[in-house]
Amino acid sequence: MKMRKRMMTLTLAAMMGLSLAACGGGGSTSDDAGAKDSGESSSASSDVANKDKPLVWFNRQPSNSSTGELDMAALSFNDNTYYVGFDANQGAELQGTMIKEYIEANIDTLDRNGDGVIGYVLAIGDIGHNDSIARTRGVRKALGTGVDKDGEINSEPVGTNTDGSAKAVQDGEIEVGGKKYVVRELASQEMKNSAGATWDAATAGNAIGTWSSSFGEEIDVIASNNDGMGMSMFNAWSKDQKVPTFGYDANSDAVAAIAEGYGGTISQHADVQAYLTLRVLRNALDGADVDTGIGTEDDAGNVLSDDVYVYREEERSYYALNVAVTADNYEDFTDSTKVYEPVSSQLDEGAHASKKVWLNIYNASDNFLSSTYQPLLQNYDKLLNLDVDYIGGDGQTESNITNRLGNPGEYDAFAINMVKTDNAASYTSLLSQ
């Protein structure tokens, strides 16, 4: 469901106007005025409680990792709290459709051992992450291998399923040119390393080594919940074997690899996401309407069209829309860290005083976040006059990050990327003290 941000209620706008005025936006404090005159970052306003400062959750939406239910207490922590991510279900369906269409277009050469079964393996990122769950479901839905569990497609890993007996999936069927083929999920597992880090590329590389040594001749397609794991499997085995591998994120290395046989990926418009992550904070700090520079043009001409994002008011969440990247269009996506042109204009620091932001990346080793998302954030922070402290986590424990939020009073706003989606309270408790 698409909703333009300008459709937000007048009541919410009024509430935001009152609360944002307390943030010292618009040069209302002597600190801000000094920052404008000197060109230096202003310090956090001492009269604003940490619990009232702007907060954006990004990339990992506060939610129950078992049920997927949104954590509305975290999403409504204060009047200036939002989530920024991408439309997981739309992207998941797009990935599944991309894989199915590739199979149909290349069916004559895809069945490597000629057994009439199109076998695929699936790298699952994090069994408790809504995005990972959605992508697993998207692949299984498109290929007809999904089975119902409590009204949704089962997203559990199957381990090894070369005989088709697993209960979490079923054999699907594709008919091309009057000939029917069985589609089977031969194996799937969560790519979690011994230290507990999920979405682990090295684990995925090891997994394809194990699977290929056991039933490699049966593997016709590789599907992965992200490009980090997909590229690890591609480089370890499928590139040499000419087995198409499909990922997600449109990382630069994955896009480049399409020319070498990587099957395709999904761009989740990281350029739009990164902009929204910081733009929502900028608007709050300025005391501006949340739609400024998003659905409504700002004073520098920045604005997004409604075909690249949606806002869901009831979820207090902004979602970038996804685009399939294949051999037909990959050359348009080779630079994943380039800012999105419609929102690339510099804000005037005289009207938008520099402010200080605390922002963390849950795992400094995560390929997408460290190689694509953070570089984009670092491009936008300059355009939006934000002085951002970037904190890299270990991908395993929330405390590795929260221990470095010892003095939130030093900051004007916060952008948080959790290790686990259940753990929003680990952060809000620090801001409530």
Given for the second form:
Amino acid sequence: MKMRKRMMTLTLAAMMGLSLAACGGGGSTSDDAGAKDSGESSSASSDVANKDKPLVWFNRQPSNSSTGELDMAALSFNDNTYYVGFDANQGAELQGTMIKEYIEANIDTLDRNGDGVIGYVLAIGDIGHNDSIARTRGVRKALGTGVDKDGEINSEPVGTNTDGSAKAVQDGEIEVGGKKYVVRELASQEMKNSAGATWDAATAGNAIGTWSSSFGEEIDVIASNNDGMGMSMFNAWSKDQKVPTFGYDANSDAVAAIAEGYGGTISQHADVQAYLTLRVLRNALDGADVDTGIGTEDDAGNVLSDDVYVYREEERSYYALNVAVTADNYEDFTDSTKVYEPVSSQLDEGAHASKKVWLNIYNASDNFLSSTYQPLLQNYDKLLNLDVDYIGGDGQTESNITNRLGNPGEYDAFAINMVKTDNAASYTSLLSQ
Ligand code: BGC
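Requested next: the structure of the form predicted in complex with ligand BGC (the form predicted alone having been shown above).
Below, the chain from earlier opens the complete complex, with every other chain and molecule after it.
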């Protein structure tokens, strides 16, 4: 099959009068990367210029990593360009509230050394990623530890702050049953490994080792920007210590761990996001209204209700809504890779012919993307008759991925998950050539 694909590529390129070298990259094609679906019957639309093909950004919204300002040039690259993610502020607020409510409900046993200070440590994913920033702010806001910086809650890591002297946070206060407790962010750190990969679970596991050996008895709660890092800390230390850890993503392993003392997590409705990611491409390829199968029922009966997503037209962005997952409801969330029932009907192949999509995951070892998001995409691609090539990046450099977009002419549509939110042009420039 490899052979056949390559020949098809060459024939197409020749037909289009393109030289492969002129398409940039020059690296390997997607044949060697990640899981991939077969689908011999797919067509690539040789008559559409790459710059006019449907494009969806997902999980990392094109934006300035320092200011968070959206990159509208990338978000409106062509008429069929969209972003799919989730509502970061709504989710962050939920995470903060979930932790605060847990503290209030368990105050009698939570303050492990009885010093009247509820100490927590915070694992930060990527200081330049708007989802990560929102979650750090959400926790600090709910626990009263945030300080203002330019009109927003400061989201910088503090390093170690066992004495409460850090400037990027302050001591908060919580009152339960007439008794006041101090809440202190004892430590926080961006979990980036030496090669540059962010949201790095192994780094978080090491960090809790270091923190617990110097001030372990002061740690009453662990908060993490995601479950990958949260579970690493849980397994390394907090499970045995019975210290609740709170994450984000509702990966299956984290949901299962709630039965063993993991404090809770947030579902970012990846089942809805993965659907939307492919659905907006499907609609554009069909020449259908973008709302088809989203707010408007499609010919197979697929439709989403407006309590699971919002669309902000001025941002060209779809945002799934989040749900808190705790000991009260975790049994409803045990399989994070299950398709969302209201959008699980197979499209008819006669009316929606198979099309080829190039899709990358910024880091093949990112827990959420590899254990939850990609399996979901692989379930939906079949339902939507999309033949998707999945490219797994190294999480460090954009070129590791763009090198494998050597021949965009081979594809009908593109789905992109950047390493860094500032780097949209690394991709759009390849599509504009
Ligand atoms: C997820 C993280 C993931 C990150 C990657 C976030 O939305 O919650 O788990 O590592 O995306 O970009």
